[in-house]
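Here you get one chain, nothing else, as structure tokens; it is the form predicted on its own.
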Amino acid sequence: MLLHLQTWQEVERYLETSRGIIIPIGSTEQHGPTGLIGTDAICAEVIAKGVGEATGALVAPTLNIGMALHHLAFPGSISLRPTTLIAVIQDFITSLASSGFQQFFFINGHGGNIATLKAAFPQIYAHLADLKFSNADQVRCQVANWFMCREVYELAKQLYGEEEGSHATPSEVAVTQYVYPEAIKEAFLEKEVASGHPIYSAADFRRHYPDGRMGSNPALATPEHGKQLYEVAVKTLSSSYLKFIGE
């Protein structure tokens, strides 16, 4: 059940039998010559969606912009400061909280999340202490990146081996080009590409990653691929969230 397609009567009766709510984020950012810049986005958007259907559970609204400072050198990509997504996670929260909701599950497409939203989380447990939430103490917060569940990263090794890659990967790919086929992207990509190098500042991850990709070869790919991840992913975290808000 996506929360932008009820109303709020809807929403007053879905809290009546649970107080959980999958929130998808992801980033806009480069993804390489065929990936398409809302990937990130995208997987975590419809894993979110997948997941919800499984489980009955009501799925925010997608955060599509991320903390991707680094792929700034390359056009279309958008970031916000990691400062400026902790705000923006603790306000986000905070609605839903004096609505009632107390289990937050983010569906996390973006590695660069990762840190800003653990460090977010606790602030957020103060915050709401500070307003005297009347449930702040039953609040919780877990991130859950689809692309490092077990089952998931066992399959891409299994599809792709060591050219999955870490960034513009074919899982990922794959991912967005079963959700949407008529925009797969064609390019030519070198054989030779970049890996290992540390991730310090947009101009650097240019210069040491020139066609945005990180080890990987995104020409691996297929929708069909794309669906399996998809399936895999759906099933892994639909348990994930229903352990989460059973705790």
The other form holds:
Number of protein chains: 6
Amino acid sequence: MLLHLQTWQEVERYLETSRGIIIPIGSTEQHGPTGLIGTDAICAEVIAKGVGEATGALVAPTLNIGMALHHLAFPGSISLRPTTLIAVIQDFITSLASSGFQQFFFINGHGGNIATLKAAFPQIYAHLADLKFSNADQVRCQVANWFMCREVYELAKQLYGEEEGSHATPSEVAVTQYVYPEAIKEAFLEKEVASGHPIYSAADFRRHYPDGRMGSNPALATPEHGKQLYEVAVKTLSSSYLKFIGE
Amino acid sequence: MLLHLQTWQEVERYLETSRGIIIPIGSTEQHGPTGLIGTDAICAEVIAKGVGEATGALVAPTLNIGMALHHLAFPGSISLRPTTLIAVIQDFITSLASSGFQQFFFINGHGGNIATLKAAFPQIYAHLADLKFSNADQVRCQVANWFMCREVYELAKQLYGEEEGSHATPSEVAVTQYVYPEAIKEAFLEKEVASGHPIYSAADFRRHYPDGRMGSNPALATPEHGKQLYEVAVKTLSSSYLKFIGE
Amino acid sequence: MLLHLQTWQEVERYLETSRGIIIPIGSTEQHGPTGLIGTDAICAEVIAKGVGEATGALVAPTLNIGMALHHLAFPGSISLRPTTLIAVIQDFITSLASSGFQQFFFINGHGGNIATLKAAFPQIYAHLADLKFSNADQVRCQVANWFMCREVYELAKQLYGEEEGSHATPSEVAVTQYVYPEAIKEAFLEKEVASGHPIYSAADFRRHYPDGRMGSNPALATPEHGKQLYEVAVKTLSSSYLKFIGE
Amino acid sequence: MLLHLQTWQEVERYLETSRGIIIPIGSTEQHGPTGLIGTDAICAEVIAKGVGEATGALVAPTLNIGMALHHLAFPGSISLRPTTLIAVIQDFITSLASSGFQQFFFINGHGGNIATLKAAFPQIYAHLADLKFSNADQVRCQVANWFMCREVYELAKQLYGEEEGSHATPSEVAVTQYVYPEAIKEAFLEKEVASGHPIYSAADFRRHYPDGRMGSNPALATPEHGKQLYEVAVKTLSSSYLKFIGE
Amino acid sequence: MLLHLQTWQEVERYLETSRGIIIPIGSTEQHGPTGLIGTDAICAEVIAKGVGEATGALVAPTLNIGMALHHLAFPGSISLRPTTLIAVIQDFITSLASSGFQQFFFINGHGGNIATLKAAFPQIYAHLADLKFSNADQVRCQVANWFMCREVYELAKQLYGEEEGSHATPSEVAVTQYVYPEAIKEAFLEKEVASGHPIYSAADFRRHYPDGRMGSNPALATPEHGKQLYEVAVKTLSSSYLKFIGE
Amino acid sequence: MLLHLQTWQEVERYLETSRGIIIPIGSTEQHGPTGLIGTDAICAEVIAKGVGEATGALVAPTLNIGMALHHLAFPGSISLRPTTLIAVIQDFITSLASSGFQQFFFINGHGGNIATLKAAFPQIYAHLADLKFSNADQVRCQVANWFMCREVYELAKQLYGEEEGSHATPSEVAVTQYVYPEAIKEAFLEKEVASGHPIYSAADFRRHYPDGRMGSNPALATPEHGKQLYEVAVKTLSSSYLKFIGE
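The form predicted on its own done, now the form predicted together with a further copy of the same chain:
All chains and molecules follow, beginning with the one already shown.
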């Protein structure tokens, strides 16, 4: 059930049986010479939609701009500052909590969002308490990173081993190939790819990772892998969601 | 050309021939008993995509949450506060301006966004000047409201007359029916529908517009109308975009 | 009735019969070679005072600094950033709403303020609801731009035709001449004056409008015109105010 | 020289001989049963104007809303929060510093503004340095409280002794009587008036100072006293201003 | 009683008999060639601890970073911007007020903090009222500057006369020598030391005060003086604290 | 080398050989019936001091208030909101980076700080780039959580097994006992202690963890364990620091 395809009366009825909602969050940032700029949003969105179908949960519109300041030295990348993203998440949840939603399950496609989301949650709990919302102390938020689920991680390692890397990975590229086979890109990829350097400023990032990849070989990706990864992610996160709302 | 389906190297090449980009912005809010909560984002997105195809312009990901505080008394509505939306727009444009983009053309699907967008633009110009961006004084922003284009407005009046109303209108509903025919909704619509009361607080809005419509009869909408409206909007806004980047 | 010339006990008595207040808002910015930097504040203030006399309404002190970032390349211009102006308006209204005021009627003298005022209002309604003010959902704000009243606009067109222009207009200059005949300025005015270019950054504005005028010929202004314009504006806005508080 | 009555070209010429400007700042708040709500702004404005005439300095428009949160339990009082006032002062000075102004002399009429002004100044110096303004390290701000000038204070003590008090004082009331003789108020004043309690919250303030006065007897004020106080203040502050810009 | 050495249950018991707490606040900034960078925090902390012992009051952890923007041209200085410090103080007091604390007595070691603290207090009272804290209108804050107590000031003048100066003073250096005799520094001190120039930007400060001292001769300091000054400060501030909580 | 015990000239000399600095960050919050409210700050401070001694690194003053909103239902807990903490960290690093510091190594004693610190870092890198600091792209931040070092974790497990728990742990209590043997507390501890419930709002936290412990048995702590844990932490983090600055 996609929130943007419902009417408000349908949402009102949904709230009679569930207080949970899934929020896909991605990013719009470089993913190396062959990865799509929308990779993280595309993956989060399709997996969230799959989890929504599997569990009957409502799925909110995708937050497609995330915290990607370290990618801004590559054209086409867009980032919110962490404090802006915190404000967005707070407004988002406050709006829905005022309707009666209580469990907010973020399906996240981008490592750079994790810290900011986790920083936002306590601020939001305190804000809702300040507002004296009747359900303030029932509100719970969780972030689930599809690419860090154990089952997904194991499949990725099995398919790509060390060549999975940590940015512009073949596994995330594969999921986008499964979703948009018409947008599979070919480009020259240096054999040698940097890895292991921590993430600091945008300038430092580009200096160390000149084509945008971090230790990955996205040439290994196929749409079929993408389908497999998608299915494992949906299955795992569906369990996580049901556990979360049942707590 | 959709930004999220490009690589950063493709964006780099695009920037050799154009400095313009289209940014669809909508909202996630109630649209009466039969209108989709995502109506404004859906319309902005599809029309922006059409304009991108017609003009060769790059189209950014859709900002699907807007300024809809006055709709928050209806379940499922989500809103950013105006100051949050200003921060989002500033981060968005600052990111892209640092890549070399200069002309930002917002295709907007929601009346409630207009003031905040127009308030954001001067703040952003000043911010870019503060940052000493080399292209700071070349940056230009414009908001184009598809539903307020003269040609679109005339078609809507011709199709629906006074029953067009001003929120949850048959014309915007028609465009969503054209995009998502599988999500056409049926629901009881009161014959009498309020209109003419200005917009104040969320509580006041719901008191005056109990089912969410403002003077509209969305039952008149058809997917065929949606196609017509879409085509007129794409044609008109394509001209506007080309004029804007050619200034 | 000017708020700044009342005691708090007089305000207390006023609130027994009315919950409305008029707030003049202007700007402090260049108005071409012969226009006063205070033009927008002067006009808003004198007209607000006139409306207050005509209707018995209380008139708050003038907000004489507005949103004029695009004029900052001309010496003596002062501007608040939009987010600062939103904070000012919020604090202003919150203060008065805590006393019991409910209808806030802004008489505005500056086009650059409109978007920011309209962006501020929904944020304020939400803020008052957050604060659980007992009258939160009765609070209503409206912005009335004296220079955009139909009657004023028609008189200006009749007096000046195309030479009215859109900044440093003879009509606003005329009103300041009526108020401050001792401050009528003479200066060389280029015959040719630019017009039609949209407003972007301050640098861009000065590049396109080198002496600060936008398509106007303020040399046509006279104090007598100012008196006429003032009287039409007061009459029209008095009706608007009474309609607004009577809703 | 009043800034609002100059053109931008006149300001440009002024800057050839002086980089100084006077900024009157007041407040809009209760001043007891007979004091005007605009007292602090009225006093600051008239004295600033006098200093401008005496010294040839440019005088900016009056900031007539200040930091008066502790007066908000009395109807008609308006206050900015301290952080809002800091933002206003920062925008104000940044605008003028970008034109070339360097010495900002605040003539202040309200004790409640002092801390916030003094808190704002270092933030502004740092902000201008961040912006790399060429004159950033030449910018200097000073706050001069007319009612705290030694000469003014001595005259007040001589005229009123202990009955001067510390809010709604006869000396400030006298200055407003001198400026607005038509607005001299009569009202019952309790003989006993509280004094000596520090200022905390608005509720606490009203509990301790039920009619708004702090230890004062404003019934002693006369327009003639106001004239004397005005003249002493103008004389003293004119010296202070000239010393400040000459440093 | 040091808060950081208590358990929450001990604090709960403390609140049964007192609602007061002492908060030491200092700064981390240059103090001339022989003064410790931590001087202001060290002094505030040791004196607060002494007052806590003398009065049985709870003493909160030291806020060791203050508002010292004007010292940032000297290596090792750290400053919060005033608006950041206001946010810190607000969060600090809001946390403790939610536990039931009501009287907040700041023992301050740095002149640069005073304005910002005093600006913060009214904002905090208003914030607590906004939050509808049951004790909101009982909350009281006071700042006590140990170096400005009359008794301390007189002792300093007696010990050092004019050589006390106003920054990197022998009296504050003496207190640090008393606390950290192992960290007494020797360094060349110019005989001539600047004084009397007001504080503006960091660059201006360093230009006028090249070694960081303002009119002081810290070579006169001894640990024995420090002990004397400490004892006088503790005695005086203990009285002040008891008076404050007893009001 | 403790920053607060240095002069600015000593810091200037330090910068000739190193650009690194250690910043201890803790929290002030309940730690169960026997844990000190200052536990996290005490541990971070003593370990940072040890690492400073072992490596010759400069150690900044301790940030003793952190992000502990979820503990605010227990008296004596103090928390910054995440956005306040981000502002503090930004001001802190900006100050020191302007002196020439480049490597910022946070030794952290509180799990609740991690997300906010990691959210702050990219915002700070972007801020320094905005400010055009010459060393902006050399600035690097890292957070090292002493209690999560593998060696520390293994020792804790060896000493306490499952009874280590995750808040008010015997290992952190032991370190405070080693530092403050005079402040070892005795109190009744329920045998049964809750564990495993995720952290949401403050009210929810207290409901699930009524005495403040999360699965821990702090009665097992001894000062001798504290010494062992301290030594392991210092050794491990000294290596980490040297590796970090040598990158």
